Structures are given as C-alpha cells and as structure tokens.
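In the form predicted on its own, a lone chain appears below as structure tokens.
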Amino acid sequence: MIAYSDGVFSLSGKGFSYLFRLTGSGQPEHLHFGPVVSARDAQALACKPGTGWGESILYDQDSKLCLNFPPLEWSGSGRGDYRESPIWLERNGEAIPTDFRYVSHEIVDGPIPSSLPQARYGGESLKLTLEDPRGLRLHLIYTVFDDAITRRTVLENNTKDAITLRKLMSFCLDLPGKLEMTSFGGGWAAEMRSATASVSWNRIVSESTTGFSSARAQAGFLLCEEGAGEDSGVVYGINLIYTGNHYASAQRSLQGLNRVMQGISPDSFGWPLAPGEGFETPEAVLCWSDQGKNGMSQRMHRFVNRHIIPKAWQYRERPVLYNSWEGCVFDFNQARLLSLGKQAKDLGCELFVLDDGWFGARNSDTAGLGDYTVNRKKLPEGLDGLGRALNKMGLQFGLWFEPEAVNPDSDLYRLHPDWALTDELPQLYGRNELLLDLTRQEVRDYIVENVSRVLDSAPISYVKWDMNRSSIALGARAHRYILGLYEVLDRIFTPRPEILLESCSSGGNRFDLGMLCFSPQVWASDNTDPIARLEIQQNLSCLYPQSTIGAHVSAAPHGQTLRNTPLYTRGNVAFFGCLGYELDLKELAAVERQEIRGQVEFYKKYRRIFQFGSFRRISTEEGICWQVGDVHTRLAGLYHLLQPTAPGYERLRVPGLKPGKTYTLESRRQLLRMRQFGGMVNHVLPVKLNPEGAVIRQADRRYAMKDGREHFTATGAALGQGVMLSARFTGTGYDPDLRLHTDFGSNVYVIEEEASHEKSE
C-alpha cells in the first residue's frame, strides 16, 4: 500500500493513489490524489513552473525553486510561500519562521499509535520526518486504508528555547482543478444545513469556536470538481477525528492550485512547548472518488464502519428503542415507566430508555446535575428493580446521563463549587447549568467512579450521553477539556464494550468522528419533524453511515416546527437510521398502534440493509429519494413536500442493479387516517356524517384506509433508467391503487432480485 523509490512516495488504497515526491531541497511536493497511477508517472504528474512568475522569492538560487507556486504536502512560513501556512510558532511573543526539510521516513504495518482517538484496525503507515535548521522536528504521519487516507502531524521542540504553538494543522494539501467547497452548519434543531461556494482567492473557512465540534460548523466537508453530481465527477470528502474547536479552509492560487487544510481551530489557541516537549494533532480523513458524491459517501461510510466504530459494535445491528423523554419529561414513577414499557414491547420495541429525571432532586432542568443518587420516590426499587422488571418483559434497559454538567442547585456544586469550569468573569449559564472542569483529574475521577458505579448497579445495556451547553474554555484549555473527555469515555466504556453508547449534545452539536470512536451512534437532532430531518439526515449521509444516525418517530404536530406530518412519513424517514420512538404511547389511537407495529416489523425484517446497506441519494424531478441495498435487495424511500394540484407522472430510478436480472418491486403498505379526507368520506358512505362529529372521530381512531399498493416486476435495466409509479391523488376520484398523499407524503419500496429458476445441468 505504501512504497518509496527515487524520492517518490506512492500510497495506494482500493481504486485510488496518492503520490508525492521530495524536491531537491527536501520539501514534500504533492503530485496526485485520484485514480490509480504508477510512481513512474511522477515526472509527468508534477507541475512545471517554467521560468516562474515575476515576484518570485527564490528558495534555491540554483534550481530557481520558489515555494509560493508548487503543490506542497506541507508549508512553513517566512520562506517565500505566501499562501496560508498550516503552522504558526512564537518565541517570546514574536512569530518565528519555519523551514522544514526531509530527514528520514519509516513505513510500518498498521496505524502509528496516538494519544488521541484515531482510525484503527488495519492499514499501513508512513512517518515522514522533517526538520527545521534550529532543531524543530515535524512528523507528517499518513495511514492508508482501503477507502481513505488519514493524515496528522506531530511537532517536537528539540531546541534549547521554549516556544508557543499558535497553530498546527492536521494536514496541508495543494490540489489542482476548479473546486467547490460544500460545508455544513446551522444550530440547535437546524443542524447540517449546507453551503457551497467556488474556491477562489478569497479564503473559505469553516470553523467552530464553541469548545466542541458543534452544530454551527460540522467538521466534515466536501470538495467537488465543477459539474460533479451525486453519481458522476470527482469529489473529495474530508473529516476530522476530533470533538473540539476545529478549522478548515480552502483557497485558490493564481496558478490554479487549491490549498486545503484542517485541524484544531487556532482561534485564541496557545500551547507552550518547553524543550523536549511535543504536540500531536487530531487525525484527518481524506476520501476521493470519481463516482460523484455517492461514490465518495460510500467510501467514507465503509471507512467509518470499519475503522472508527468500536470493534464490539462494527456491523452489529442496533436495537429499536423507546425513549421516555417526550412521553414523561420529568413526571414519572416506576409504575408509569413499566406501563410504557409494556406498551413499547407490544409495539415491537427492544430497548426501553429512561431519560432525564431519575436522580437527585432532578424534577426540572434547574437542579440535580452532578448527583448520582437514585430518586427513590420515583423508583422505589431503584434502577436495578426497574431494569430487571423491563428485562422480564423482554426489553433491554437504557439510561440517560449528562455527566459533564452541574447545576448550582446540586449536592456536588455545594460541596465543590470550584469544580465548575470558570474564567475571570462572572459565571454564564446555559440551560441552568455549568460545565465541570474536565481538565482536572479529580473531576474526571469523580465522573468515572459515579457513572461506572451506576452502570454496574443495574442491567444497563445502553447509555445516552448528553451535553447541553457550549464551553467558555478558550484555546489550549478547550483542547485539554477534550483530552479529559476522551479519557473519561475510555475509562468508562472500554471495560464495558457491550454497552451501546449514543452520544447527544442538544441534538447534533457533537456529531463527529471523535465521539464515534466511543459511541457507535449519535443523536442527529432534537428536531424530530421528518421534513426537517430530510435535510439533516441527507446531509449527514454525505459523511456518516446510517448506522451512526439516531432517528426517532415522535408525536405530531412537532414541538420544533408545529408541522403536522403523517405517521407513516415519520417512520419512512426514521427507517434510514437507527429507529426509535419518542412519544406518549398512552395517547396513541388503535390505528396508530397498528401502523407502528407494521413499521417496526418492516424495519426489523430489513434492519441490516437499512443500517449497513450501501447508501445512495437519488436525484428526482420532484421530492427526495434515498436508497440502500445489498447484493440482492434495494430499499427506496421517496418523499414529497407539499402535495401539488393534479400531480403528473412520477418515475422511480433504481441505479446499480444487474441489468439482465428480474426484480420485484413492492411498496410497503401504510395506513391512512380517515379524518384526513374530511367531508369527502360522504361521497362513499351510504349516510351523511359530520366529518367533525363523534362517529367520524371514533372511526378515525379505530379504522384506517390502506394506501395504494405498488407491485410489479421489471429488469434491472428498466429500473436503472426509471419505472413509472402509480398516480398520486389528482382530485378526480378514488382508486385503490392511488397513492393518497396529503402534504408531506412518502412511500418506501422494496426491490428484490427474483430467484433464478434455471435448471442445473
């Protein structure tokens, strides 16, 4: 996978190559990141500077080398390269130049160990060592996997002077071509909104400064060649295995090279390095595909599932869960929870999660955080009694924690107010809470001891780890907080690999590869409106596999949007993730229970494909289409927004099937509420009824209409170019095959290869 010959390094995965060479002066010069090529092509792939450009500062008079123009793997500062530098050092408060040149290299099997979370399980690594004339030493570390390359840097201060590190990126890379950068940002309940801009001489920056990876700026981003789409064109996917403040930038030079870098945000950052000390960056992940965004996403998904997710949960199916929060909030007791558990089991759920409110004086969000004493008024038999009762029903038991935070109204804060993360200014509160100072060993020990004790006290198989406020820590202190968090997670969950950990931070504030090294799934958003989730989950799918995305069905109208959506659409969207339910089950009508049972049964039948199948986003004339599949089966979700008047014909395109094979396409049967038809029911009833009257209201809770059924066979070739679907409601009557959609309607289709009936000879 990694080879070196005549100054050229060749790194190769499945279907791609990454090449760079050493200049005569010892700088690593980038040559290629793309389709498979040979190291023999190095000279042909290298940029030809000719006579250079008029304002050149010559680094080497003999070779006429100017560092401002060639594509580099790393660049220093103050030596004629005026593009953005990935490194910034100070000595005695003054910026100092850096000039790193090749010294040696080492090729080893597997990843080179890091003190930070990193990609694991296989691969081959290259450590390229560069040195500054003063003795500063820089290691550029590359690890090659089948689907991606990771890069990180380690800086060692081997000088006699103390220095301060202000900026050190995980990688720096100059890529050719006309590129567009797509980044993702937003905020609470509005995560993963995308923004695309052409990379030009105005630098594009995506950065988080909240102390965490944050919903404001997702760490992962895309670089697409102009014209690239979902299924064609060159796309680079880049992400960072880190949970703290991060930074990514892209900027195009006059010569057509795009300097891209990523790492810890330099905003207010300062890390002292005494002689003999070092600093290592988080690991960045780089994927390439010439099969469009879907091709890149599929590579990234495989990489995350194989090399980021903890071993015990790789390709392990996630249970269908019920979470008590929206059904109870803080108002519950053991009897109510067991009643909900019985109903959840009846609907087909496999895991019951007790959310907030089980400890201390936690009857609202104003008190109790930091305490771990079980509230015996609510749970007289404790967590163990509740867990055993749920297990007896056939349900696993899960529990919510928010260990990083503390309420001033708590026993912990009254005992240790100094444990709260503070600065010189008056305290700032978020959701009535402060963060604990995870840079302190005694605080980390307290969290590890108490969470571990609770986990070992009851049959707990799942943990929801929440964190509901941003940090006030700046710079190096913010990074030390993240190092403390990683230590806490490692100490709690490495000895307990069978516990399924789901990370949450006011929804998707910490949806990042750093957390996924510990938690196999992340709660994508507190917004459970399926129409909002279409955007959130679609954009998450660019970088993260479905098995990592927590997706729940909740009550409508939705608390975040007041939008009223059909129950079947809520399920159809949540299928493409880790399915759960979060609503008050006692309020469900009989027809809703019937629909949910059908959803859970369907999801379980195809769960492995939904969670681990190869994912595609499909371009459609109207609506949104997602597809997942394995060798023989494809599942397609087709979603619409507002129902148009007199909708036209609609085709479903299912690419990637075997052209000569025959497939059966069938829609999942879903139930429609009678009241959605209002007074139109009187056109089919023998007597006239008030659509708002008691008879219709009672019938609506007990009886449902079935949506139109789609069922036919077609070849893979026909499905690939698009097959015609049954009509949607056109306002001219009723037919049992019509798709009777209101606004926000949807369908899920199963496309299965027919078994061969050829006789064996």
Contents of the next structure:
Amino acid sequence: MIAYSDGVFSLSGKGFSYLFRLTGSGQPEHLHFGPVVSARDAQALACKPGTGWGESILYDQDSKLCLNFPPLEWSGSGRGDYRESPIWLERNGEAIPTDFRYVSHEIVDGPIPSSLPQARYGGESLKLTLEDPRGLRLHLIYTVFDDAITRRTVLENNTKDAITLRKLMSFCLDLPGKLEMTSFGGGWAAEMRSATASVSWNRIVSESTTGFSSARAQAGFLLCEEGAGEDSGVVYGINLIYTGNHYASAQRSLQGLNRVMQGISPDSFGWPLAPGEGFETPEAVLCWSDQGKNGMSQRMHRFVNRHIIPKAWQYRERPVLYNSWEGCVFDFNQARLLSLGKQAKDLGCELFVLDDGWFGARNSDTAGLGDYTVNRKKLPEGLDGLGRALNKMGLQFGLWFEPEAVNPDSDLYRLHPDWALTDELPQLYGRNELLLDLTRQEVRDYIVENVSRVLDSAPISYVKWDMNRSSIALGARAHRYILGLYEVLDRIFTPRPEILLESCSSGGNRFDLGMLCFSPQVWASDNTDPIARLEIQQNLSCLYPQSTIGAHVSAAPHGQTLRNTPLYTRGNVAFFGCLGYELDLKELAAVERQEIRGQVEFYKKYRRIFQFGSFRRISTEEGICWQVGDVHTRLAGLYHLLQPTAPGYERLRVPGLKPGKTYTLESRRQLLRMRQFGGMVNHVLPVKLNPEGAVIRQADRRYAMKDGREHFTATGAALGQGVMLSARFTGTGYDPDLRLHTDFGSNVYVIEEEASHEKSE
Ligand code: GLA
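Mind sharing the form predicted together with ligand GLA? What's above is the form predicted on its own.
Now the full complex is given, and it begins with the chain already shown.
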C-alpha cells in the first residue's frame, strides 16, 4: 500500500515499511526501510542536520541543507553531494550538472508498464516526478509488493539540446548501519563464488561488462548488518531485472550512511537523447528482512515465484528430464535417441531433451549455428517423427536452440555475413561463433520465424535456449542487443505459454531476473559435480527459488573436476532444484539404475516441496545442510565433504517445527556400491576374492549395499534444538545402522508431522 501525506511517502509491504519525505527544497530524503512504522514517525526517523560539516557546500542557506550528508532517494551531480552520483549526463562531450526537485506524483494500482521486462501481477506503484531547472524530467518509479519493492527511473530530455546519457542508475539509496556486502562472481563452470567485504570508504563494485549479466558478476547481491547470520539480523537482498551489463556499488560516508545503487553498467555506455526523447532503466528489486539471510531469501523466493515467473508456470511442477548432451554430445541418431528415451522412461523421467546437433551441418561446434534444417541423416523422420515416438513412450519432447549465434560455416552466414554482430576491427570468435546482430529488425524476424516454425512443426513442450559467447558490442549497442533479445523472446514465447523455457548460457552465464521473466528455469552451470554444485546452488538460493535452478545428475568421475562422487550424493544435491539426468544411460550398472529409479520416485513424491517449499540454509558443524518445507513436512539434505577419521556425534537441527507436535524422521533409502569397501568385503564373505577381480567387479554392478537407515520420532522441540543421527563408519566393524559414507557422503531426511501428513507448499 502507498500513502502520501504532508510531504511523506509511505510504502508498506507485508511486514515492512519504506518511507521517504521531501526536503523543503524538493529532494526526496530517505527515512526508513525496515520493520513496519507509521508515517507519523517521519520526523523521529529523519536525520537531524545540525550545523553542518566543515567545507561543505550549502544547497539552501535558510534550511542549512547540504546535499552531501542526508540520506537521499536520488542525487544529481555538481550540487554539493560528493558521494557517488547515480546520473551522469554530457552535452557536447562535457559533463553537465543536474539538480532534480519534486514537481508531482501519482499513485496507481499495479505496475506502470515498461518497455523492459518488469515485476508484474499485483502491487501498487508510485511515480514521483522531479524536474531540473533546464527541463530535464526524471521519474522515480516505485512498486510495492508483499515481499519487496521495485525501483526504476525514466529520464526525459525536455531541453532544447541533445544530450548523452553516460550513466542512469535504476535506484540510489542511502542506508544506515554497519553493512557488509556479499556479491557473487566466477566464470564458466565456476559460477556463484561469493565474496564479502565491509562497506567502507573504498567503493565496492560488482559489475558485468561482457554484454550479458554473466557468471563473472551476478546481478543480485546482499547487504547484511554486521553480525547478521542465516537466521537473525538485518539483511537486504537486491537484484536487477536485466540481462545486460550491470553495475552495483556500495560505499560508506563519514556520517555512517551507505550509498547503494544499481543499474546498467556505465562502462562504455553512451545513449544519445535528442530533445523530446526519453530513456527507461531496468527495474531493481529491493528486499528487507530482520530474520537473517534465510528470512530475506524466503521473501525473495516468494517474490520471484509470484511476480517474475510467467503466469502459466507459477507454482507448476517441473518435469524430471533426461538431456542428451553429456551422454551423446553430437554423436546420435534416431535409434540411439529412442533407446535412451526408453531407458529414461524406465527410470521415471518425464521429458526427453534433445540437445545440440540436430540441425544443419552441426556435427561439432564448428558449424551449423544459424541454420534450422533438420539433419535427416541423424533424424530420418524429422523432429516430428522423433517427438511422436517419444510421446508414444509416454515422454514429453524438448529441444535445444542457440538462436542468437551463427557459425561462419553455416548457410545463414554465407547468405548474410553482414548479420553478424561485428565492429570495425577484425572479427573475434568464441566457441567458433559470432553473435547475430539483434539490434536489426530483419535479424530478429529471421530468428522469430525460424524458431516458431520449428516449434510448430513437432510436439515440443520444452525449449533450452542457449547462448555461448560473450558480446563485443559496447555501450548503447550492447543495451539495444538486450532490448532486441527481449523482443524475440516475447514474440516467440508469449503466444506459446505452455512451452517450458529453460535459459542457458554456457551454463549459468545469464542467471538473472530478466531471463526469468520469460524462462521459468535456468541451467545453473555446466558443472554438475555435486560438490561444486553445493556452492553454486547454495549461493543461488540466496536470491533465486529452487524451481528456477536446473540441476542434473551426471556421470562420475566428473568431466570438469575428475572428482568421483557417490551416485546417491549426485541425486541428493540435484533434488534441491529441477531434477534431470544427463549421462549415457547405456553405461549404467544395474545397481545404478535401481538407485536412479529410487531417486526419481522419491523426488516425484516430494517434488512440490523440493521445487516450491520454503528453503533454509542451516548452519552445521561438519557439513552443509539445506531444508525445504513448512511446519508439517520438512526435507533435509545433509552433505559432507571429506570423511574425517573417527567422525564424532552428529546432530540434525530442524528449526521452525511445532514444538509440541510429534514428527517421524526417516532417511531416504539409498544404495552404496560394494567396491567402495575394497578388500574389506573379504571380512564378511565366506570366500576370499580379489577386490579388483572380475567376480567383485560383476557383483558390484549387480548388488548394492544398503546405507544405514534412520527412523525415529521426536517432538518439534527436540528437532528444533537438534536430534542425534546414527553413527558414521569409524573403521571398527560393520553394523547395518551405520552411515557407511565415504568422502562426499550425504543423505536426505523426511521429517513429517505424525497423523497429519498434509501437503505443503
Ligand atoms: C553449452 C551448454 C551445454 C550444452 C552445450 C551444447 O555449453 O551450456 O549445456 O547445451 O552448449 O553445445
């Protein structure tokens, strides 16, 4: 709800307020972002100017207003505020000052439509209009939802001069408190590494300049008050609904305010604004909680699920998929695919995704991108024939595309070399490809027509939309490319809302809220090693709900890390996302099939909770613990890294249950490989066998060991403080109750309220 009275604006969501007021000279002064307060508190919450500080410049002699000090909602440049400015304009190549003051405001139901993807479905908006003495108009647009507020800006050049926009942030805000900024970065196969630093005099910047949101710098970040943890303390979560170059910064002033801003990266940016023209920034999302990082991310998850994900896919269960890439790469034909389909179906998969290699001369990554003719050598009955055959088996059919790129060795490039995104310097290739110039209408039309034609030619219910190289476009062109991309996605998928779109960019190079406005899920990383995924998925969980995270089980040793991990752990990690399998099923041993069947069955039983249940990261002494669910049912994943010698007692803490209720706790039935015990099997066998010999190798493929089983009841109170799990293997003998884990062992526990067993969301 938004209210205005006596110069005070009050925006209230569920359990939080956001307040600002107008100074005597019309600047919006930030008052509060936190627990619910009243607009009557404005005076009490406002900073008191006192007599000023030293050499500062007075903006207004009478009120002693000096723009360098108060907490502001926006600031200009060259008017005495020497903190970082959210705006930078040039006229004739020279920076010009700006000075925006309030002129009017408007409060409306729902979001104010933008030309960029934006939060939707509900909310209330405030458009605050400010004006500079020369006729520049700036609209600060706020929309308040239950769990977050969004902010963006629109600049209109109503002067008689052409100007160039070098920087225009989506928001600017001065927050109080001793804050730490946690940002996320990395690269291919190493997405979402986190870095935390105290906000101090040195500006902290998280910025992407690759042309896309990029794995190098995730757009979302956290600001935590010193001492805040997973379950307590003040945490702000901030993100940008944008897929292009982005920028976020935080810097502390001497007076103890933290200036925070986010928007399109100003690096090389320059957008010409002729008289009468305007520019819209992407929308930023701001979320507050005093319940720690878990409290903040639960809010953020609800916000993304309700206001970002397309309506047709909101809270809609995602199918368990099989993807052909890691198993086949480019080496497949219809017979091989159908054989894989049959096996995938037998394991419980619901959707078969044919990845790269189905079109043109695409037999390696050197050729074919840009072309859409189906390779009849591989698929004699075409996509339609393949899709129907899969449907007949009871599988849905999904298809991979990389529509934004072109290989120079392609029919499209031979016909339209000028459609590639180039600059005046010699061409540079990434994965043997160039990007298509999506700033051009005919290029956008070509993609829309061809992808649409393929989608309508076969029973395709899922699309993996990939993009595998960084851009060379700078500045305005880079932004125009992203606008072109949004147009293409809108034209293809808005008329086909039933297609489940999964965005991918060499893994998680475009895990952002802009893509999520079109694609309900994103391929989080080409790295499917479960231990690497613990970090990637855990950090993603700070900003994005599980239903947006594509998570697959693949072969071990893993292709990127050469790490050998138990199959059960690969499943236990992938459960906390949209589960899929991506390996050559023909190579599976009978025991592996049995384990996978068990995984898929278990996942389907609890899929709603895994994908949409409320997520918590739980601090533990020895491992990593994730939990999803509510007060009735909780699923807890507990993961270990290196197995310690003589491991000690281990408790599982399940906070937030009803203290007086009784719950059953049961571990998932998971299968262990015999060979992990090496020569030790001889201690329990009647005959002596060579652990490397054929008999043990054969037996290992057929017979599994069962992991120790956990099954007991406890009250919510006991579970809340931590219940004791059965012992781990200590090298002193065998007991069927032991957790027989090697390095990278794990399990998933189901904790259900007795006699209730209610379904939860
Ligand atoms: C990228 C994707 C992979 C796969 C390949 C196909 O690397 O991230 O998942 O689709 O392209 O070429």
